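One chain comes next, on its own, written as structure tokens: the form predicted alone.
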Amino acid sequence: MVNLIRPALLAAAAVLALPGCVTAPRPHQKPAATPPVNTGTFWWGTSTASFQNEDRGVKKGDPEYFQTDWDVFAAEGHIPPRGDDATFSWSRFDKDVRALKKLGVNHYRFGVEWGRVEPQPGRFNEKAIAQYVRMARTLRANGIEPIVTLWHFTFPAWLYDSQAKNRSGFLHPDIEPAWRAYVTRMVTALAPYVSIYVPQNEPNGALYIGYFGGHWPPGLLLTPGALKQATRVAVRMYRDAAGIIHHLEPDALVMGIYSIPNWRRNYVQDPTGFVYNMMQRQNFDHLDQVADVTDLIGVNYYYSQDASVLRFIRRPEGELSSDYTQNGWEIDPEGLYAVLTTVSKRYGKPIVISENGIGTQSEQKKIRYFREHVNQMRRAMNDGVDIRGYFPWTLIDNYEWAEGYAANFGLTHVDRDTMELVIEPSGQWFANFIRENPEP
């Protein structure tokens, strides 16, 4: 999931902006009819991200040693360092599989670390690629369908330039041919065991935070031109990946995954609609341009929020009441219903709730969160929204991006003595729930 633009940055943007200079997204022209998408039984699953979970696996000085742009960004002092161990999901993936079987999920989404498989430009690590293939094969052998995310926020460090951040990540001059080569290599290798791919995880939020908010790599601050150009490049990359996937695996499914909060219009605090329109554009600008090559839309929903400068500046910190999470996010199950119906009407595509979760130290609060959000999913389904799956975020308590190890989202945690995953009460609740409800 992504957090939002830093409050002070959004406030500065709003002060500098002329009223009306950010317009609402145009209505999306969804196709009159779309081919049916066969996804089989309902997808009960969970997800992880490579950078949040994989240990490094190689020592500095090894020819296969790699870093990501996030590692460099942390070394520059912008965000907390992740460390080299994470949750040992690279060297001890078997423990993750055992936990997934205990949970009883039938789908699992994990990411490929581009920097790991291509530590230097044009030099691929065949051992790392083979291990990702083994991971997918192992999941299938255990009755769990793998979903592979090809980009989950991180680029290889060689696509990051500390001295020229406006030539980093999506703005690097070599990014597009390198991306096509990487996607082709990975899809070719994974094809025997993977039939569902996510080209980019939450590109909408990552673009705004990294290329305008300055909070994530590459750290560009109040640069609307860079944001616009990075978005154009990200859209082209997504479309290229979808084309490669459908060419190499004609029956494979492409799922676009987007962070979509439920933004509420506040006419008193945001009279021109500047902030509200900006947030609506964050939700939909990228997806509008790739929906036609996307088979399923993944909705990552966590919270509702008033779209206003004041609400960003005075954001709650921590679990101040039962209405907020550790991150200061407002808990609003009905917001999920609002988002699902909006996405369904806008695109007319099957939907997967690809992330839904809460950072909290209270397992009872977490269980209540899941139960109430599943009820809103059922409500949306009863009202005609085509929902194919539900994935609580996340399998394991882990590194929470720019917040570091600061929020407990996991259905499990790592026991550092036994190196096994311990099922949390929320994980046991989820296991019991899906056993009793194979269809929602």
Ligand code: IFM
The other form holds:
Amino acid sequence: MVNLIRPALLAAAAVLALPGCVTAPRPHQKPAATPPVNTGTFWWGTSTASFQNEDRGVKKGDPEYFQTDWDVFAAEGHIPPRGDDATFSWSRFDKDVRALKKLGVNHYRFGVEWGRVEPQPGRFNEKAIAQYVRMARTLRANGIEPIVTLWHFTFPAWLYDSQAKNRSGFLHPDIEPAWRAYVTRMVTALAPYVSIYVPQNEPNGALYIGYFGGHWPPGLLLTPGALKQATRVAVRMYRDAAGIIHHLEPDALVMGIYSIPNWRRNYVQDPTGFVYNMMQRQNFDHLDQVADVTDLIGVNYYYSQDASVLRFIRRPEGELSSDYTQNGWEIDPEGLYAVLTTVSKRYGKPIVISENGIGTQSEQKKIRYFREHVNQMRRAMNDGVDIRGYFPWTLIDNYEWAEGYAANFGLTHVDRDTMELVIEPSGQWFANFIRENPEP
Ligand code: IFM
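Now show me the form predicted in complex with this ligand; what you just gave was the form predicted alone.
Full assembly next; the chain just shown is listed first.
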């Protein structure tokens, strides 16, 4: 009897699944996936990061309340606190989408806050996961292809131990299985709406600053072996994430994003080339070990700098002249060309300029910066470099890590009266530029 009923039920189910036999969706049914948008076009986009932009959105005492290692590091007094508001991109994401539409971008990269979706080890916040899924779905519904960063510098606070910094972050004994579970959970949830993932944002810079320079969490300063070990773990985690993404979504793209300044050799201050070689390792060590599982390389380029100890100690402060940014970075558009050609030769992979920007109080200076860097991108493209996209950093003036709120990188800023984003002149310039130049 059972054997007769089963085929009949299967046949009925198959008929119902035919096009035209649409039944009302049951409430628990998974939403239908939407196909990627803007696949054949040049990617004009912009980006943000979970910690730099999301307000906390949950109150202390709430079971879903969470903190990140950066919150704890700030509470310890090492860096300025972010506060609970940031740019309200968690509770008022719609305002960000409205601004993105005004800019006319076709791609947008945002991050997932691991601590938010897993406030306690192994306990996932399903509501938060659902909200990230909605964010991706909303973007696609508005004709903007989402790109999701799974780690942008911040770990859940439960992976940070103030008393044992050499067992924190990438050096935490539980991090690898926890990461695999988190990545699997997020990619499974996002799969219907996301097909471009960034496992880690600028792991190379974060490893050197946090596990060697001591400025960022976990704050390890010249600790023997820490950088090497943390890099090994970060590489394994990236490779695991790429494997999970490609397994769950065979057509998805994995983008590796790196901070790649143009380091110059200074023969007087660094005669042996020791610092220069170290900075080359910072640029490429991690990427060298994951390039084979990476579909696209994201280059985050901001500045050129002489590689020398003296230059690190005597960092220029602020916008000394038209050649420097608020962070004391040296503006050098040709450095972008140099980096693009180097990366292209070294890896032979398609490149996206995934971040390029300037902290400045002068909008005119910002516009000039973008224009000159886009020109260098065009020069590289004319010389055969395969460049697929350009993303000015960043959508909104936001928290600039150890610098606090001291740098104005945004194409917009939050108007705290209307709670809307106000498009800056640089944002307007970008909007006009990409409307007139769908292809660069
Ligand atoms: O704000 C950062 C971003 O989070 C990573 N890349 C560099 C930007 C400017 O410093």
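Residue numbers count along the first chain shown, from 1. Each form is matched to the other, and the largest set of C-alpha atoms that superpose within 1.5 Å is called the rigid core. Since the structure is predicted, the reported quantities are computational estimates derived from the model, not experimental observations.
Item to check | Flag for residue 39, CA shift 2 Å or larger between these two forms after aligning core | outcome: Yes, because once the rigid core is superposed, the C-alpha of residue 39 moves 2 Å or more between these two forms.
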